[in-house]
Structures are given as structure tokens and as C-alpha cells.
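As C-alpha cells, one chain now follows by itself in the form predicted alone.
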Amino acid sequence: MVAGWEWDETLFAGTAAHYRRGRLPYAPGLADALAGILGLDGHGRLVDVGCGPGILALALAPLFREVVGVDPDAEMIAEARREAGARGVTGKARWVRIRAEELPAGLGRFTVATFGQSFHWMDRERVAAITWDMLETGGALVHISDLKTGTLTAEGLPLPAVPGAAIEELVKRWLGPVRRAGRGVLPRGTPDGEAAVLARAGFSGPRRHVVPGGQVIERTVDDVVAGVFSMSFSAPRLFGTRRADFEADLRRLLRDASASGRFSARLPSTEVFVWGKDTRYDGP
């Protein structure tokens, strides 16, 4: 947890409806890569911690007997449950509205625990220790995120690139220069250094893998607007009664950037760190 900042239930309030459309997907091949790395064959149990609307848990559902997604946001859980129904996997997917710090919550033991760009929002020391206890011996904690060190070039794109820098400046003009997060702010951003945290909890590793991205996809103005409203630092509630005015400004910016209202974007690569509950080590 970031010093001087406390989690609150408004962190992602109002973002769930925009998340699936607005966020760029993980790199294609992530599920196949994890199946090979972890030897997944449709058995075992997965807990996806900070599951949001179920994007990662549902992508991995065919690799497990049961998947359990946990998230503190009621709207995220509702979206995950709805999407599970649409995909016909309701019988093997379970959704629990709790904070990670409230685990294990009687959920039992798991083969794999995933954290898809969520670990930094938690009391990491506490959650790492809890996750150790929830995993079976020989199980794995998998930390998944977009590759931050890669350079995504706009060269050769068939349509204008999404004007990310201009959007960032627009958000700052409306909400201020310091990153918003729930009812608080994060002047230094979210924490890193999860490797030290997980090592202290007793996990071995990590093994690092990169699933290559770079694929070009098309984005509409509505997609980009949804992406802005899916982020914790530009969640709809942060604009209060001025939300419609901000959205109008955002749409003007996007129209100026692309007369057709269409953009090209490259998918980022996906970085995967696999931490093991080593059979040679009996706990922290």
C-alpha cells in the first residue's frame, strides 16, 4: 500500500461499464502461454485476485476445473457474472465481492493465483502471505501486466494513432496535475518492487515470460472514451456534475485527431512473472 494513501470503495466506482470495451486486451496467446508454462490441462482451481469484470479469469477458465474471481467493487462483480453467463461458463465460475485482504474467506485451496495489474492496490505484504497459505504445495502465483518497457511505435499504422499524450493533458486540466485515486491522490504513482514482497512471503522465482504484442487493432471514438472512463485516475465519478462537459471536450479532441473517428492502436506485449510455492520450502 502506498504511504499516505488509503484504499476506499470509490477507487473504480463507475468504471466497470467501460472496462471491457475501453481497455486494450492482453496480448493474444496469453492463455496458451500460461497453459504451457504451468502445465494447465483443465484441472485445478484458479483464484483471480482483483478480478475486475473477469477479463483474465474468463480467458483462463478453459484451463481449470473452477475459477474464482474476487474484487471489492460490486459493479465489477456484476459485470463478471454477466459475461460468464454470456460465455456459458456460469457453472465453473464463481464471483466473490471482497477485498483481497479479507481472504481466504473460506474459499479453499488453489493451484494458481493470478494478479492482473491489481497487486499494487493491495496491502501487498498481507496479501502475499495470505496467498501463500491459499496455494497448494507446488502452486504458482502469477503476476500479469502490460509490458511497460516496450516502445509502441505509430509508424506504419493505417489510421491515426490514439492521441494518448493529449488525452493525459486534458485529464490533468480537468482533475489537476496529481494523479487521483479514489478519495485520495498518488503523487508518486502506484508502488513497484513486488519482487521483494513476494520473496519475503516465501515464494521462489520469479520466472519471467513475455507474450509478444504489437498487433494493430482499430479503435473508435467511443472505444477511446470508454478507455478513459475505465481508469481509476479518470473514473466518471471524479468529474462530478462536470462529467458531460469533460466528455464533450474529450470527443472534440478525438474528432480533431481523426476526421473519420477511427484510430489505430498497437497491443502492448504482456509481461508474466511466475512465482512458485516451492516444495522445498515450507512457508515464510
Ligand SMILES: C[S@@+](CC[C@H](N)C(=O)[O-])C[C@H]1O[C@@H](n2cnc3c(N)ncnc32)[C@H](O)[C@@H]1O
Given for the second form:
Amino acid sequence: MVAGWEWDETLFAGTAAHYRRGRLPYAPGLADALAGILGLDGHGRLVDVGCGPGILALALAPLFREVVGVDPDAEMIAEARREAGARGVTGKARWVRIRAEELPAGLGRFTVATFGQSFHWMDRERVAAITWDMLETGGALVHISDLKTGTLTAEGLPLPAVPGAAIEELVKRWLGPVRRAGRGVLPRGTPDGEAAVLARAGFSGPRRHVVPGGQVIERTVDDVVAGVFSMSFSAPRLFGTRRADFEADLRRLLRDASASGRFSARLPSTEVFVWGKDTRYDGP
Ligand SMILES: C[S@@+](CC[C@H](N)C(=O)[O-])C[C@H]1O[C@@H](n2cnc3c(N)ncnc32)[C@H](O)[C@@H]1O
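Structure of the form predicted in complex with this ligand (previous: the form predicted alone):
Entire complex below, previous chain first.
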């Protein structure tokens, strides 16, 4: 995927336990928006590729007959399965520990495939082609992520904002200036330009939708620490035996930024690109 970087199974190792607590949720209207956009009526099948702890698959489960979450990280899959049990949706949710590149893995045909902030970690050309074959004609590939553009103003927040820039600096002091990713580094970050990849695979579109964020939520020091340990570039294992020392530094920084240990954050908007599988002419 990225020149000079190779995927390995430690990419998200140790992050699953921190994920649901640490990551800001997608915009609250996401499931309703997708139900409307895709005309979901509880009958189709969803495959959520790179499902992590099942955030999307479980949010969308009421809209499908069956949801299948796929992820190579064993702890993510365990967390998704545990949460599905807690929500009483074990009957219609299935979790499969494989890389997207190993699909279709006999999982059958799907109405919708979602990729929530996961496609950039994959061999995108290959996964796009596999997903095309797994979707029913008339099905949709849905790319979902936090909206990166637009400013999330700290103005008017009732509590101090989470000191994002200072946290980033601290991580760099501990792990070096170049972004870490599994056993490798990503000097130029993950790739963008997935539109060209998906168009080449035969998908039509995309239709773009923005589900509005901006809602203010409260975050504790523990939430923010979990957020840092939920990221691939500051995953717990990257700190090795000095993880507790890093965490102590991080907690000090957060206490300095908010004596009460409480912060305000605004939810980002969620950006959705819907790609259609109509028909593809592969030529003679
Ligand atoms: C940022 S998390 C997103 C989790 C979830 N989709 C969400 O929206 O909250 C990225 C996920 O992609 C998974 N992932 C990374 N490389 C993958 C691959 N080659 N195939 C499938 N999943 C992969 C990771 O294990 C991780 O759980």
C-alpha cells in the first residue's frame, strides 16, 4: 500500500481496550442518515470491513438482517463480540478475524460494505476488487470518516478544550518525530485518493453526505488517556516497558491543562461517501 511501509499484525495491538471509551463517536445522526440514503429496511446484509470493536456494525445492526464484522486484530474482534453480547444482538452479528485482503472467505453476498476509517490501511486496489465481487448488484460500498476539514472551534466550550497540540508534541518527544505504524513508520501518513481506486474498481459515484457534528461532550482525563492509547501511532506497545512513565507524563500535562480534570470536546461531523455497484463492463 504505502511505499516503504508494510502492514503487520501489531498495527492496532493493545488499542482495543481503549477504543470505545477513547475515540469520539461518529456524529449522532449517522445511522438514521444511512438508513435514509441507502433505503435500509432491516432485510439486507452488511459487511463492516476493518470493524475494530464493532462501532459501526453494532450501530447499524438494527437496519440489517445480518451484520458481519471483519478485522485482523484479535482484541478488536473480542471486544466487538463482547459488546454485541452486552447489547443482545449476538443472533444477527458475526465477527471474523481476518484481513480484508483475505476476503471473501466464504462469507457470501452483501447489500452494503462499510469501511470506517479503515480503508487506508489496506491494499486498496485488491480490497476494492474483492468488495465489488462480494456486493450484490445495486449494493453500496460506504466510506465513513471524521470530517477532516472545517474548524471545530473551542469558542464557547464550558470547560477547557482537550490540549490536542500539546499531546501530539508529547507523543513525538516519546516516540520520535515520524509517525509510527506497527513495526514501521509512515513519514507521509496514510494514503488518500481512494476515489480513483474505487472508480478503477468499477464503482459509480460517489454521493457525498455530511452528518453534522458540533455537539459538545464532556471528557475526563481517563477518556483522553484512552483516546491517546486508541491510536495506532501512540498504541500502548510502542512505549514498551516505559508505558507507565509516558502515561504519568500525559496525565500531568492534562492536569496542567484542566485543574478539575474535565474537558469539553466538540464531536466532528461525519463524512460519508456512497459508491454504487451497478454493473461493470469488463470488456472483451
Ligand atoms: C481506526 S480503526 C476503525 C474501527 C472502526 N471501523 C470504526 O469506524 O470505529 C481501523 C481498524 O482497521 C483495522 N485494519 C487495519 N488493517 C486492516 C486490514 N488490512 N484489513 C482489515 N482491517 C484492517 C484495524 O485492525 C482497526 O481495527
